[in-house]
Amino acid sequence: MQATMTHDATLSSLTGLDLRPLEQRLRGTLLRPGMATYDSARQLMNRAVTRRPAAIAQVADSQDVVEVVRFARDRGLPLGVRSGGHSPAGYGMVDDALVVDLSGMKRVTIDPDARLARVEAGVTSGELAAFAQPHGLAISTGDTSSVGFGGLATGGGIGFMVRKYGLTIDNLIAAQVVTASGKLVTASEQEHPDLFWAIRGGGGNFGIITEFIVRLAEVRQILGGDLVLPASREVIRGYLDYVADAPEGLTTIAHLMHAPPAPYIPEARVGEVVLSILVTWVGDESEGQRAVAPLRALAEPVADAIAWMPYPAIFNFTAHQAVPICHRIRSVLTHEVSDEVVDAALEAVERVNSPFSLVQFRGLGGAMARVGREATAFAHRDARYMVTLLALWMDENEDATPHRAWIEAVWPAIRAIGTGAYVNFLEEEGHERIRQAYPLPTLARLAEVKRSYDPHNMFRFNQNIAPAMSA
């Protein structure tokens, strides 16, 4: 399956355009069709998505941003944006468009005495937890080692430990922006305030963020991995009913799924349906054993894979998701799971016509709570449960009828639930699936903030917000 985008009549406007007066610009490289490395640059971890930019800046630096969005701006070209490639959507590469790619920019400051870090956009999960790892210290972050700090921000940054430390922007102190006008601001609580509130779940409608300045926590060691329980109502059931009022230090994100032939299940049960419990604790460790305990208790376990570790360790339970694969997603936020949602997720898995697609849910709550759904543009505070099905297959030649058939059979009973969405985790769903995403104050806010800094709509290759109308 190739996805696509209905795009406006500028794309043709790269046609024959002579780029060497950008190239000659730049500090990073500019990759066209035909050159050696474009094929390798194009590619999105979505590979059911295939996308064919006329142009990739791979930028090295903030003024390279500037450079390239002066040069669009100037010409009225389409400008897609990329970090680490992770959006459902495909939105980090765009057909013939020029796509600025961030994924080359990632410096990394830590200054551990403030417990503060210097992020650039391009800097990954996985990188910047062993950046910090040495200081013993962390950021809830994306729970893929391969996920681009430029993309996790800007949404919101549902991770880890964010019952614990709340989302990633929750951390974020200050953000290097480059506007649709070519300008490099600073937005911060103290310097263009609405930018700063807006950038904090807006997505990447305002602007391209080249560096974020984060407030970091001490985090040494964790109590984290895989339990792995056999999946029924009555396990499931008991896991919803208790990780959403946990004790803070525990965050969960559990996979109702066929169990793979990981090196700590058993081969016998590799196959089985199962509930994997992605465990992570902050905090003393026997209180984390404390915590675990009604989760290990639900059942007996297939596999007990829970360990005292450093926590970038934690990435080594997901390093398959850092694989390119074909996937299809529907998700929603919301305040209850029910009976009915439960057994049609039981039901979607028993019947899957792939061993890779399981149905996920999260626990909530705790410090992403606590912060004000006014405070940033993620809204979605008072949400308990994230829910979301995931169509997972490897071979991008493969017809994906079957895939997307299975997730919108499921569909309907998993939406009814629904109270919001979690924007980075939308692919091209209509803005009905937008609006859900924002409460109508935020949204409107939003397109507010969009019109003072991007009102000719420069930055809409994305989960796009339209400029308010002038009055």
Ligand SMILES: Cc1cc2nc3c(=O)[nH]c(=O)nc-3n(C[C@H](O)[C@H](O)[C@H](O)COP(=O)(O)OP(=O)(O)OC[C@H]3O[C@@H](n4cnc5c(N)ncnc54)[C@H](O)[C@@H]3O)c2cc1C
Contents of the next structure:
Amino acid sequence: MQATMTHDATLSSLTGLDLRPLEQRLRGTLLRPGMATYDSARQLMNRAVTRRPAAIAQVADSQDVVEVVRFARDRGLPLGVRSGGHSPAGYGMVDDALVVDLSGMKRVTIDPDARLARVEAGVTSGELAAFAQPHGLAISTGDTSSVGFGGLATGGGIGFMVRKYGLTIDNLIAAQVVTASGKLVTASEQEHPDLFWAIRGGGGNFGIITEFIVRLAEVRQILGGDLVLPASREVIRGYLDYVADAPEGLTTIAHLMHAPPAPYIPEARVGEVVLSILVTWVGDESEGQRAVAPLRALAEPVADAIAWMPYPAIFNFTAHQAVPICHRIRSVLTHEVSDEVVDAALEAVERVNSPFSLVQFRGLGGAMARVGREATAFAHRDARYMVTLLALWMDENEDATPHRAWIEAVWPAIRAIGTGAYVNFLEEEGHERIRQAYPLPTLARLAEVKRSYDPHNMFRFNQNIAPAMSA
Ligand SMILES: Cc1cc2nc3c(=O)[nH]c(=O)nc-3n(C[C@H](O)[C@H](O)[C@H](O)COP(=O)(O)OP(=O)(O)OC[C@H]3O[C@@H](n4cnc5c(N)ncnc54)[C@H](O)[C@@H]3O)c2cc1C
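Which structure goes with the form predicted together with the named molecule, now that we have seen the form predicted alone?
Then the entire complex follows, led off by the chain already shown.
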């Protein structure tokens, strides 16, 4: 795409640096403030966050990433990394920095016989699902089609089939990584195994991943969709008691929320407080019906939109999430959700100040729990649930104070049950919360790998593991 220049092309208005040497070496495009596509390129999924980088390098391939990293390293420039732009903290853009934008790197190559895919970092969950479907293959990624593979698959990846196939990182075979020294290396069990361990849960701390090689599973059709139940303590309790020990083919994500005007929800019930359970069953259809039956038995459904469908169709149920919106998030991984927390969540949703805000419950366990605690940097393998508060509002000019206050009122109750945190669901919440994302031995090992691969903390605009960090 040809960008329109509106000011001196040789200087970044924010740093005064001559960027031409970099521009000349790139196959992609270097955007600076004032160029026509600069503002759309710096847009993030969390519209509550606005950042103005000095320049955005829209890279075309791994070599471009190498060039940007070397350029930044040689000049000591702050360097940001963006793939899909979904970081709740808005880490995908950094004020006054040079940002590597991998969102244009969208090549996917599938070897159907080996059931392997090479996936560039800018590919989104929905794109990958659509690409793999004709081969009868899939991988468990995020719950929203627009989530970028780059950030998802470095933090963990808790997806629609996590109980059946584990985290996204559990299916990672190898990755191409540009390190802080500007080298492109392969990380796998055989090559740079310490780096390979760290990038599976350690986030963007260790380098920029340009391409992932992942194992796919045979998934053509699923029993999937939305089961909407009237919300009550008994229904939520029944849901929680069932889902973490349900047959492994069944993964669910439940939203305690005001019923949205979805086409399958009766008009008269829109706005009612409901538990909307997104269901994904992988396996035989009639077995799936049996697995879902205990959920259907919890209450007379407000709506039952569960059907036999191609796997990518499940993303239709979260299509409204794939648009930029303002949000604030607080989340815990936990072993148990007490009745007090259920009551607090219900009360919070009943008095919510935005029709979009919600409490999310995810049942975990299954394949995710069978991977060893030391096997990857994501170590909270024994968590049975993830509980997440999401304040959501549309207008970035709206005063965020009431939305923040809504979160703050219920957060202490949720926080108290936390046994860990998921790094991809953190905002900028301080070191204490990063420590909750990693048990102490994991954190110590991450800091050690950081010292080897990024001793000067070049990759620091993230949930940062500082080289000097001690457990
Ligand atoms: C609507 C929505 C739904 C979500 N649903 C889920 C879900 O179901 N399951 C789940 O697990 N998570 C989910 N997430 C969280 C998501 O996994 C994280 O936000 C993740 O960081 C998104 O990746 P991204 O590439 O889009 O983000 P970006 O904002 O582009 O990147 C975030 C950070 O990740 C790192 N990073 C990104 N790309 C690379 C790369 N190529 N190499 C190295 N580091 C990189 C960098 O530190 C970067 O700053 C969701 C988020 C949103 C907003």
